[in-house]
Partner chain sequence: MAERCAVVGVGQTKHDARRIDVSQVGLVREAAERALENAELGWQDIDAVVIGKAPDLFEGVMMPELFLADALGGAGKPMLRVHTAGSVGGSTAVVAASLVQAGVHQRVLTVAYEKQSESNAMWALSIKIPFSQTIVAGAGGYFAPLIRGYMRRSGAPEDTGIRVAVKDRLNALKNPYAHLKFPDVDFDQVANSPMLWDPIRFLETCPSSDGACALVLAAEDAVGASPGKPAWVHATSMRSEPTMFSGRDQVNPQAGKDAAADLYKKAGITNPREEIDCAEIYVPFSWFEPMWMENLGFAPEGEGWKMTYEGATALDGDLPVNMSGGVLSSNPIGASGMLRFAEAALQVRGEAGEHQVDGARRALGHAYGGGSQYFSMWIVGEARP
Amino acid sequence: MRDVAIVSYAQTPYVASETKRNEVEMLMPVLSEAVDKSGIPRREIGFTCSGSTDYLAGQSFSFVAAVDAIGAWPPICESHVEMDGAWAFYEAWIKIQCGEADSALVFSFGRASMGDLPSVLTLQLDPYVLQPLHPDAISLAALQARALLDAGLGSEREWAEVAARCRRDAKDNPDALVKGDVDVEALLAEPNVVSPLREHTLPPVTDGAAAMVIAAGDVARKVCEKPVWVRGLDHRVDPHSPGLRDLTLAPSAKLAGEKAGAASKPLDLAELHTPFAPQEGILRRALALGDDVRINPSGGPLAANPMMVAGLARLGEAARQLWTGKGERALAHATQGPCLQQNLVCILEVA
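For the form predicted alone, what structure does this chain take on its own?
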């Protein structure tokens, strides 16, 4: 296996609605910043991979237009995944492992404010049985939360405490959307959106973009003073239909964590892609994260959840924590699909 490291990361300040710039205009400064910070000339980056979804843009092959943000020259070797940018990161990592590139630019973008995101996400469900019933993403998450309550594996107070902690931690993140001190009792007094979920347990609709450069060992050591090394990386998937699995568990996350080596050494922090507050407890148990592991010090998806970017942002935010000396070993997690259906786990370290 080749050593691979994150050598740079950049993201937009996340906003509730990006009304002044299109996707290309959002991406251009972010891509330039990531490349400039990497120390690798643009012409020497061997591979480019993006993650996004055409459903948010409402047009086919919308990712092709986004490639304009990279520039017309030099020519690039480019790929795209109809997934969160964390899976673009995985493809780029594989490309380097296969020796087809020594460095890669990874980016993702999403403007969820352009449509009704919960309804858009319904389109990823089984088209024969579930889609006609039109269970939106919030309703499915509410079923998961109810299953947790019934099993005694969570409480509404616990979820409010998670939301309050995330907003408090997000005060130190200049790019976060929802931040500040909030009283748990005030959160519990909010009305239900879909029982038992209240507004604070839901991800804020967010627009944004992110980019990072990763590089093989020798290149990373040459250009970066403090490379963040990928020590383990794996992703797994559970059955597509929520009715075929126990929603209080995340077996694919558990397996991905085991394969990535999450338990091989102590962790200092974990950036978890938990769009809904009740999901933090599920992932804590699945990944065997103790109370000594700081969860989502960036504020996490409850502070900013740009669709198709939030998973890549967990990798980037974890790297930021390690670059600034707030730990030596971190776990970054990304998810796709309803109710934590598909999960990616990456273990990051600084030497």
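The structure displayed is predicted, hence computed values, not measured ones. Shifts are known only where both forms have a C-alpha. Each form is matched to the other, and the largest set of C-alpha atoms that superpose within 1.5 Å is called the rigid core. Positions refer to the first chain, counted from 1. Compared with the form predicted together with the partner chain:
In sequence order, the one region between the two forms where at least three consecutive C-alphas each move 2 angstroms or more after rigid core superposition is 72-75.
Switch from the form predicted alone, shown above, to the form predicted together with the partner chain and output its structure.
This part shows the chain on its own.
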């Protein structure tokens, strides 16, 4: 395997509703910033890969316009996944492993505010047996939370503490959307949105974009003072139907973590893609994260959850933590699908 490192990262400030700029306009400054910071001239970046979904824009081929933001002239070697940007990162990493590129630009974007996101996500479910029942994303997460309570694997207080910690940590993140000091008792006094989930356990609907440049060994060392090395990378999927799974577990996250070698050395921090607060406990157990591992120092998805970007942002936020000396070894995780169906784990190290 070739050594590959993250050499630059940029993201928009995350907002509840981006009404002044379209996707291309959102992407332009972020792409420029990531490329400029990388120190690799745009024309020398060997591969470009993006992640997004048509169902946020409500338009087929919505990613095609994004090509305008890349500066794809003369033509470039480029691909797109209808997945969170973390999987675009995976495809780019594969391309570098093939020896077909020495560097790659990875990006993703999403404006979830244009629709009713929980209902839009219902359209992600099996159209024959599940979608007709119309469970929305919050209701499915509530089923998962209820399963945790029933199994004695979590409590409403624990989830409120997770939310309070995330908002507190987000104060240090200029890009986060929901931040501040909150009282756990006050959070617990909120009414249920869908029992047992209260507002603070839900991800904020967020618009945003992120971009990253990754590079192989020598190139990374040449252009970057402190490359963030990819030491392990794997992703797995679980069966789709919530009825076929024990929702208190995330076997695909566990497997991906094992394959990525998460436990081979101690971790300083983990950026977990936990759209819903109760999922933090599930992932902590699946990934065997001890109490000494800082979880979501960026504030995590409870502070900003740009749909299709939040997974890639976990990689980027983990890299930012390592760049700023907050640790030497980090785990970044991404998920998509109902109730943590599909999971990616990446181990990042400096030095």
